[in-house]
Amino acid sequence: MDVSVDISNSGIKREEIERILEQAEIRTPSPEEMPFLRLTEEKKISRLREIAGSLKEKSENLIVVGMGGSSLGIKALREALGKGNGELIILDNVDPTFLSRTLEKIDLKRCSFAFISKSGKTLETVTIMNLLISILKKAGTELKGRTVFIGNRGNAFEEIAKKESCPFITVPEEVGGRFSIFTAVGVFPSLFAGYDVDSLFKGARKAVEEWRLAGKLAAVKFIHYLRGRNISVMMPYSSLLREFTEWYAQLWGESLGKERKGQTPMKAIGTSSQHSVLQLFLDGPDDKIYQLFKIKNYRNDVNLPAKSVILPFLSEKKLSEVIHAEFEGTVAALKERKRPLITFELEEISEETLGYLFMLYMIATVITGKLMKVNPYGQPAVELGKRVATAILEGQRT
């Protein structure tokens, strides 16, 4: 695995970065400060692998039901890595049309199910769970042998799992949902899909070893935040990383958006977003910092024909050459407009690379929280909307 990060075009000098980190007393990350550093133990992975294997004996697909941190990480892995050896179907919205269209395409008898909620009371997750269990029971299909429940010990899911004789898989109480990709939340679906979890963890460990890079990333973004650049753009040049930008948006926004502080995450995809928001990036307000990702080697690269019908310079070019040229063009344009820029170059999109990026950004988020003097864990404001929604459904509010 090879990931290189260039902050030379960020507009921040190395001395200033070091000063900011030193003043905030940023030190080697510890599991006490960052509980997600405790990766799932091999013994537990072996058990998860065994459970996933037993489910695959009866099903081709795994329907994952979870919200936010219980689904965004695995969605990022699924889109980046593809189907693998088992299809993952992720239900993370109670939109009736979305659910109806999705379920119409699925033979539930050929599916297993993973219901994920740390509390066991997540409104949307429980809603979809009730719907699926009702459908299965009407069809005479047992949950036993094809269903797992994942959450904190002692929650309602554990009770249902016991009642239905299904496995209940615990997640560490101290690891919040958006930091949980390296727990059973991300590991179990990955094992079902046949992803290389060992390589995922290998990338994560390398990011921990290189935590100073996460510190520099945090410091650069924090300094620009102080300078009024309160929007953080992530723009990978690969559609396969679209869901990774969704994961990043939750991590950055929900962790840091507190006490009237925060840096708004903005998602874009090269090259398609060049035809929508690049004009804003180059000619709009200078209130953003940019993170662009280049992938050196794309799977299934394609050669263009020997003679191009239009634009003759395209003759015999590879698609990767076209997207690389587009990337370099955007970088050059942003530099010309003196927009602060951080560039990532990935050798390829793989489990190891993704593990590295997941961990790098989680460490950077916690360090940024320390620099901003906000608690990066929890989401207290989100709970207000949940309470109102629950009250409406209980008939206590109109």
Ligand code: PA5
Contents of the next structure:
Amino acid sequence: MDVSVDISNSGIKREEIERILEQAEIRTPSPEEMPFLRLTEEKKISRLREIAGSLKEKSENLIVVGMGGSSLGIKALREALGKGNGELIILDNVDPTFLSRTLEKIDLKRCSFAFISKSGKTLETVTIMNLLISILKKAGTELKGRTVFIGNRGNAFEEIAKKESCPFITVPEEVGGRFSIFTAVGVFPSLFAGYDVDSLFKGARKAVEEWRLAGKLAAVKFIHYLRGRNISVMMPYSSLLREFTEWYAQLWGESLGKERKGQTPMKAIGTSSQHSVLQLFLDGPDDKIYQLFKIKNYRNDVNLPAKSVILPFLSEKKLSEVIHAEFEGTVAALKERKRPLITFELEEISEETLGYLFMLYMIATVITGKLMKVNPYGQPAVELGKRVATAILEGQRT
Ligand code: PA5
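Beyond the form predicted on its own, can we have the form predicted together with the ligand?
Time for the whole complex; same chain goes first.
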């Protein structure tokens, strides 16, 4: 595995980065400050592996129900790594049409279930869980042997798990939702899908070793934020990383968008977005910092025909040559327009590179919180909306 990061086109000098980090007294990350640095222990992983194995004996699919930090990480992994040897179906919206369409296509009797909520009281998670449990019960299907509940010790899920004789898997209280990919939240579904959790953790450990790079990333983005660049674009050159950009958007947006501070995450995909927002990037307001990801080796590269019908230069090329050329084109154009740019080169898309990126960005987010002087944990502002929705559903508000 190899991920290299180039900040030489970010427009910020090394001395300035170092000065900012020094002034804010950014030191080696500690688990006290960043509880997500404590990766799930081997003993617990073995237990999770056993449970996942026993569920797989009965089912082909795992239906994962969870919101925000309880699903975005595993969605990113699923999209990047594919089906594995067990399929994940992730339900994270109470849109009636989406839910009924998805459920129509599934034989619930052939599924296992992971209900994931740290708090055990998230409206959408509980709604979907109620629905699924009632469908199963009507069909006379027991939850036992096909269901796990995942959350903080003592939450309401633990009680249900006990009642239904299902495993309750704990998530450390101190690890926040959007920082929980390396807890059971991400690990259990990964094991069911057959992803290589050891490699995921290997990548994460490497990012911890290279925490200074996360510091630089944080400092560059913070300096641009101070200069009015309050939009942070992430644009991987792979459709397989679209959900990773969603995970990043939550991490960056929910952690830093506080007290009128924050940098709006914007998601784009190479090459698709070249035909939608690239014009804006190049010729619109200079209010963005760009993070572009190049994938060096695409799995299943494709040889194009020996003779191209139109555009003769395409003859005998590989698909990867086309996407690489377009990546270089965008980099050159952004540079020419003097737009601040950070480029990542990923050897490939794998568990290890993803583990690295998840950890690198989580560390960078906490460091940026320190630079911006905001608490990266919690999301106090979203509570009001939740209270209103609850009051409406309780009939106390119309
Ligand atoms: O990052 C967070 O803490 C949130 O996005 C949560 O993950 C999300 O609200 C779901 O919470 P819970 O896991 O308690 O259901």
